[in-house]
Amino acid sequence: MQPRLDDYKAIVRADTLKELRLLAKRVEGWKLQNVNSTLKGGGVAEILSRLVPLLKELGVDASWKTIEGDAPFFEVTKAFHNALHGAQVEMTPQMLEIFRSTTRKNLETIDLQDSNTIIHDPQPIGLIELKNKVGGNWVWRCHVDVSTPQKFVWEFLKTYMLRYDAVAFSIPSYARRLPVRQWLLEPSIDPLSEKNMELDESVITSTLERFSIDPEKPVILQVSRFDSLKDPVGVIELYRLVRKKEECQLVLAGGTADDDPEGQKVLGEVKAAAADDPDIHVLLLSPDSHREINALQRAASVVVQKSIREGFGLTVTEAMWKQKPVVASAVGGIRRQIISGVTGFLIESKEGAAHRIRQILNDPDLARGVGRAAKEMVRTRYLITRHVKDYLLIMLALRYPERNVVDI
């Protein structure tokens, strides 16, 4: 069930609830619309199930809407999402009509009233085309790593973003040259979520038995969707490097998104890689596994996440969460969750995260005291209550464009 405002007194302060409900005083009854490609399956789609459920307890007329689109038009739109991670995609007109064809039947179909509205990465950006007809201030809200996009892709994309009042990122170093307003906006995971929330250990056991799990021997663990940005073959690399020391089994869980055609492809590699390896468990997982990710997550005795590029990385503030040492590639917003050595450990290579996960195996003591420090991260910045006040923020910032200050 959706968690009340209430439920979460235990875990965050209690002037946090005070001050959303004080905010929302200025901001009710006020519209806010959010727009992305799916409703299920990667980080957006579930911080907006989480999200507006808890905007409309505090009095915010708020939605949720997906647009429509084949298989060819995701393929474009993974392009882009690949050249905005700075990867060299070449773009033919035929790819950019795609994308342009299918922006037209969603400007005709999609339902958008006068309202703050929230276009949410690259898919749905040419939906500003409505802006004049249907009235409000509109932002795009970019979710992926565009410190080093390829220029083909980022000046096509351009040509919309600079229509919108605002952009927001979820890290300072995506920050670009536009004559737009731009607003930091960090992603967060609702502790209170099946995927979050704490779990006897019955289910947790039952969980691996259901996988084929050892639960006596260590657990390397990678949650990710079957992506070549997360490099899920260059774990299973990383994990023989460990085995050579070390006994341990390596626990590859993850599904692919509606947006993602690329899914199934990097799953074959993924298993051609495993071989027969009986140690090696690759679980494709629905969307809506979200108590088996739980459960294997507190199972890990290490948490990998080794991105090549990475947006924010919201697998890494879960694990941090449930006090479990991360092992992180140094890219994109894990920078900014990981103290390396405090929080978690940041990596450059293979060979140094084969160090670091054997020292984590071989040392009890670090592993809680990485764990607990994680943990008061994560509720410090990257809770769900703290996002709530973001948005109503955003809202605020909206309607007075002019003020650096808003009274409340």
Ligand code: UDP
The other form holds:
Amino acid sequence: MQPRLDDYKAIVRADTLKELRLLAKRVEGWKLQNVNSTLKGGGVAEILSRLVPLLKELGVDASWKTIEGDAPFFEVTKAFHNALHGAQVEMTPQMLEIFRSTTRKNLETIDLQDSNTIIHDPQPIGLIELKNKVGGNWVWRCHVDVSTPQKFVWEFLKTYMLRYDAVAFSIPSYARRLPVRQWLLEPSIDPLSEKNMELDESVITSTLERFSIDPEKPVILQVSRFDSLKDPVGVIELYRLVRKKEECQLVLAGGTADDDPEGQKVLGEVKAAAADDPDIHVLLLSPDSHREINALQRAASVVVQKSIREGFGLTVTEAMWKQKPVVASAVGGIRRQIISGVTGFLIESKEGAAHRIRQILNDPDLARGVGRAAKEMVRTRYLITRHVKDYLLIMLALRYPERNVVDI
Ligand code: UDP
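Could you output the structure for the form predicted in complex with ligand UDP, given that the previous block was the form predicted alone?
Time for the whole complex; same chain goes first.
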């Protein structure tokens, strides 16, 4: 059974739910369709899988569709993704043609309605071609860190962006100079989903047993797609630094996403780097291993997110909600979530990270204090109820573009 709005009463302020219902009355029956490129794997799928049902419960005619693409298309869009994150990626005319031709196929096959339409990330950005035919208001929502994009790819995508009614970014510092409306739309987690709900101790114990993880030894954990930008090989090097002085084990848990072609290659590199160390557990999980990830996060002594770039970093939010001390790179959305020393620790180097991890492993009071603050930060800013409210407000803002105040 999926959680219902009333189930959030015990978690959020009482007036939060009242506010949602009040706003929802104003948009009852309105359509809102989301389009991305995968139903499973990665942060966007994670968010939509809960946002859409809750909006429906509130009376919004919400839906979620995905575009179709083959391996060459997703290789091109992964190159876009890396380029937006600032990597110097070579883009050839053939690559742009692959992108355009898959976009054309999707324009013919996707069934969109006259509605509020939110297009997520670069893969489906070209669907904007349908705006005139289908009608409605269109928002491009970018989940990627675009603070220092590669110019060529940014300019290419901008030709599409400019045709939207608004674009939305995940944190304020991603805002760009653009002649369209820009919104801040921060991601969120669902505290009642399988990924984040409270678990019985027995579930945690049996999960550790299943993966042959020693329940007596401190666990350092990183959960992420096997993606070079998540730096899993760097996490192994970091663990080896910690291991020089502390008894501990490392768990790298992750899967691959349908729209990410680099997974297998990176997984191979990780396995090679782990060699035959019995205290490094590399877990390749299926996309619906939510309960396993939940249990691993709860079992961890320290959660690491050593990303090189990070749009937002939902894995950080998930660990913070579980009151875990998180040690994470000072990049992208992680900087917004972690107040270093208060709600977690931001690090700039492997040595700095190793120092923090050792400190946490040796100071349980510090770990508990930071964990408690982390959970409260997530409660006020990053729960799904806030996100639902943002979506309701977006629908109103799209309907009344000329107004700064909308009476409800
Ligand atoms: N995730 C998952 N299985 C995996 C790896 C990640 O379910 O094997 C989830 C993770 O728990 C989080 C999301 O996918 O909810 C990843 O979001 P994040 O913002 O951290 O990174 P992204 O993958 O979107 O770059």
